[in-house]
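Coming up is one lone chain in structure tokens, specifically the form predicted alone.
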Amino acid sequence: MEREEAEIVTENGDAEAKKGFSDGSICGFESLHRLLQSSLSPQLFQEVSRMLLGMNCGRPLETVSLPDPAKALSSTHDFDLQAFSFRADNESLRAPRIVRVGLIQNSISLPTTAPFLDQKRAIFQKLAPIIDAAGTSGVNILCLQEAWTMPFAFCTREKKWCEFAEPVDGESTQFIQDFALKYNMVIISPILERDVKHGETLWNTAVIIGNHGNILGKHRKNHIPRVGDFNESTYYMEGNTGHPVFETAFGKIAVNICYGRHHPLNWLAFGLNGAEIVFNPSATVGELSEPMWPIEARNAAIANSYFIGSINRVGTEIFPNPFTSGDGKPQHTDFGHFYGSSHFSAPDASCTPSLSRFKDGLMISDMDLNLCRQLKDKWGFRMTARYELYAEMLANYMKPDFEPQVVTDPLLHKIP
């Protein structure tokens, strides 16, 4: 492989992307892959990339050239911009089903002490050029990060942050609808929802906006963390929308919000309902989850034969009042560094490099959805699964008198 084929570069021209020791960097680099690219010879970097990123149909992922206006927006507004292509094998009876998909990660724009309306509008202003870059690049489906309209204040357990909640058809949806209509783009907008028809109940909700600017539907977060600062049940409880898959003009999509990625059966259910792309908009910090971040979604993409887009916000958000974790640690005013690292995973175990750990970013991928069925045919996971056994086991497990199926060695406790 030639040097230029092995390099992983950003579309705005930063081949090295070495940024000094900024908060969240890895020894001054924006990501592990850029650190490795700078530190290894081309031959070693090629081999390490093969092991870390996998092979798509037996070949390394190819970069995608994006239009100049998108690269100009990336340079002007200083956000990471990367693009790659997942191919599938050519078929005799089906044409390729190529869709262009985008993920946006971002930090907040103003201090959390600023007036709430100013904070929200500043985030709108920050995201507009990134969404424009996606639109001018021809992105068909775009997903934003979890609770993108606000600081991720759920660690504070203060009720004042509930003011950011809005109805499904509220201000942020109207803001996004304009872009969806302008660019013929499906957009997933995760917000803090206020359900005005059910007693002002709050939900962690992803609103799916169709490519005609219509509200296609919504999905509410299935699994609520109660881990350290992330005791989100202070604000909302487990969702009640099941595992919906939304059939769009560009493919069947689903949303597995944040903590749901730790639950294999949650991923499974979206697959059983026919998802071809599942998005995982998240907000998570390094000390809590980073070792799991590159593993869980990739494993789910393999096990369920669909593509996954993983999104994590970036930056450290400082709050005005100290809070505690309930784990003996001293009180603090931030939860930690949101490490970005958004990426795509494919059903053949290949994945893209990650976006920056500390900069706003847009990750774009062309993906041939035919790969989903090709991998189902290859591995036969759906045919070889034993759903009847799992169903029986789960049904028994839910009974109060459940007994685990454990066979004990009769000599285990026998005194010698």
The other form holds:
Number of protein chains: 2
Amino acid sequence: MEREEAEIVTENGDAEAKKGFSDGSICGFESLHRLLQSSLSPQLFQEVSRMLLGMNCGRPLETVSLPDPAKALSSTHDFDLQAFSFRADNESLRAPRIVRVGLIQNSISLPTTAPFLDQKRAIFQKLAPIIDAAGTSGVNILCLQEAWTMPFAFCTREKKWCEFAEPVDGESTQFIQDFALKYNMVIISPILERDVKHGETLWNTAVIIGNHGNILGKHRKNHIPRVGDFNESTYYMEGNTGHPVFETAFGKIAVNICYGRHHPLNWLAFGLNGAEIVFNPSATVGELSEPMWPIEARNAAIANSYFIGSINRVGTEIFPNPFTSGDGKPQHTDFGHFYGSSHFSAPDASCTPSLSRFKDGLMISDMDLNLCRQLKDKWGFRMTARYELYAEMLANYMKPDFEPQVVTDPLLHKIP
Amino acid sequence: MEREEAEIVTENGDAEAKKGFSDGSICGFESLHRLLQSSLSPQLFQEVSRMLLGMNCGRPLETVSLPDPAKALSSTHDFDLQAFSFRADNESLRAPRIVRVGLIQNSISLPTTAPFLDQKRAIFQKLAPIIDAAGTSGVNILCLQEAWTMPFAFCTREKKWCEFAEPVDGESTQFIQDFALKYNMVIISPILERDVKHGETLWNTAVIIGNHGNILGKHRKNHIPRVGDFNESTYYMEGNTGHPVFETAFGKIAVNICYGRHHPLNWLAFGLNGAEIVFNPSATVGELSEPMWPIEARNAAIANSYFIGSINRVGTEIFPNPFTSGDGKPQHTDFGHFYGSSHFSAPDASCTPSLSRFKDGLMISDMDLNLCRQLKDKWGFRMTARYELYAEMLANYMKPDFEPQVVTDPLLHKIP
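Which structure goes with the form predicted together with a further copy of the same chain, now that we have seen the form predicted alone?
Everything in the complex follows now, all chains and molecules, and the chain you saw is the first one.
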């Protein structure tokens, strides 16, 4: 689809950050936060930020200064670099548990027509300096985007893209293990997995690499979309790994892959298993989900009293052969625009601004994990949740003869 | 608490809508929507709206023109009046099912030191013209705010306020029944209920009045808060009415009272029972919940493919005797500022702007209930939900010997 660029004219210039497309479907501003920051007076912006980003321990979120080598990498390799800090209250009986967490979003590197090995290696090459920036910044836990080794080719329904699938201990994992060991960093590496021991089955999987470079485990995507061009169910099935929480050197983490973020029960299950940070590596496009993007993650962070790191890839990926996915759209060769906007949400309803909607980026945040329990103690959502009611409700719902609890007005058909 | 008012100076004036308080905790702008509308260029505002309010069937939400008598009532009685319309796609085999829905938010009318009967009757008197405005606007289903007959006195822990409790067929219900019959309107009337047949037990209850003035049923608040000054657990217990959906002449409705909005499982259960519109009559204050307010309702509307009407009372209610609720706050006589901001959320992630943060108001929206099933068909959240997994998870979680699914790094204590 070709789009004509149009500039949205504003009082105070800064047209660069506010380019738009004439069909209105994708707009060219880098992030809502930056758009508002450049358009509102500082005092108004502060008020709007309080409403949109919440307050962390009663204050606006603080930014963090990163070491010069990280900044140099960001400027040399042209990726967005932002860093914040979530505080928690001081406790009397427990020391703060501050971890530094990173999220990487990126576009692919070569056209999808290039040889597959070249495509993959070019992404390795592109990611290396961003991972280095995370490492030299002292990041403890880093998460990459969904299926980071490849274009998100699941729109095409073509099976040749399955070649990108790798076993859990494959080339991409080995690539990541080196960084994990070098930087003493836990890394979550979401890939297309080939399960050789089970008949070459494919899965959408996050591999968890421990801070000693060890493979700590894996989690397979629980919920698979069938919407728009997201023809992923052509490639892999619903995961069979439950809702594991990984106890790492830096906290208890879990991974809710992409479409699983639309399922409150999926978020809940990671919470019940004790997660303190849940990552949501995703690939999602503007027209379909952009207004939902900050809502769902923030809600899950609030409801489950844990931190969330949300990642979305960036850019528009053009495929060699046109495809259709219904909805009356003509055949096309792209998925739409992956709008980036990676960010963190906290259990106290605060969140960071988002990374660029267009550029590769590294989002870093310090977070005191003590905030999770503090919010549980404050709001008491676990205590007041009445899980027994819902265990029963769901068990009943699964019965073939389930009858909803409906009270029908006996006067329903009486004429007024 | 006394607060010093301070004006936030902006480029283009309109100071009236942007008054602030010097402690930053409560700000004087009427709504985020109006604040941005008055501060951004029309084109930028359109972009920001797309991000913040979503798109309804691919377009910005449309406003609706109301009849003159309704507008006259709004202007005579000084309440905010806004009206919008949620569209759905046309279907081939089903006619549109458009209903007009209303939400009322209001402050109390007399000081809390006035005789109780006078206080209650004064609220009746204040509400009458707002309900008339809804009726003359052709509203089909109307919802009032939580415990609308009384000040939200549950901060005080004083038991004298229990006098406001009424049986389901008490005076306030009779007052509402007249309007329901007159205007052929379903009305949800959330009150403090006195259950005379069960030993004078108190409940936080929504009474559902059918469009013939009949009492269709009731629902009792499922989740009771213990946070901040919300000492409601001193007055009533968790409800025992399950998650009923009421099949009315205008659609299937349910009520998630106040704190229940923090519980995704509560929203889910109303959805599984078939609700098309869920009302969330609330009483909540700025410092505690304002940034969470739009997040939780919108997320629930998306996740459960139904409409939500969110209502919060307005104003600051001063009580005769000071009280404390911990958190290191000195004794005080008010709950904080109830910030109004009533609004609708739709299953397609769009939402209306909010009513005033300070004034009484009536929010009206047309909604084509066909949108609910259309979104279920589009996104497939029910189909992909894997409820059997979570029924089992919750059943296990309830067992005393439940063990979370945790994978511990065997190298956890190895020095790098």
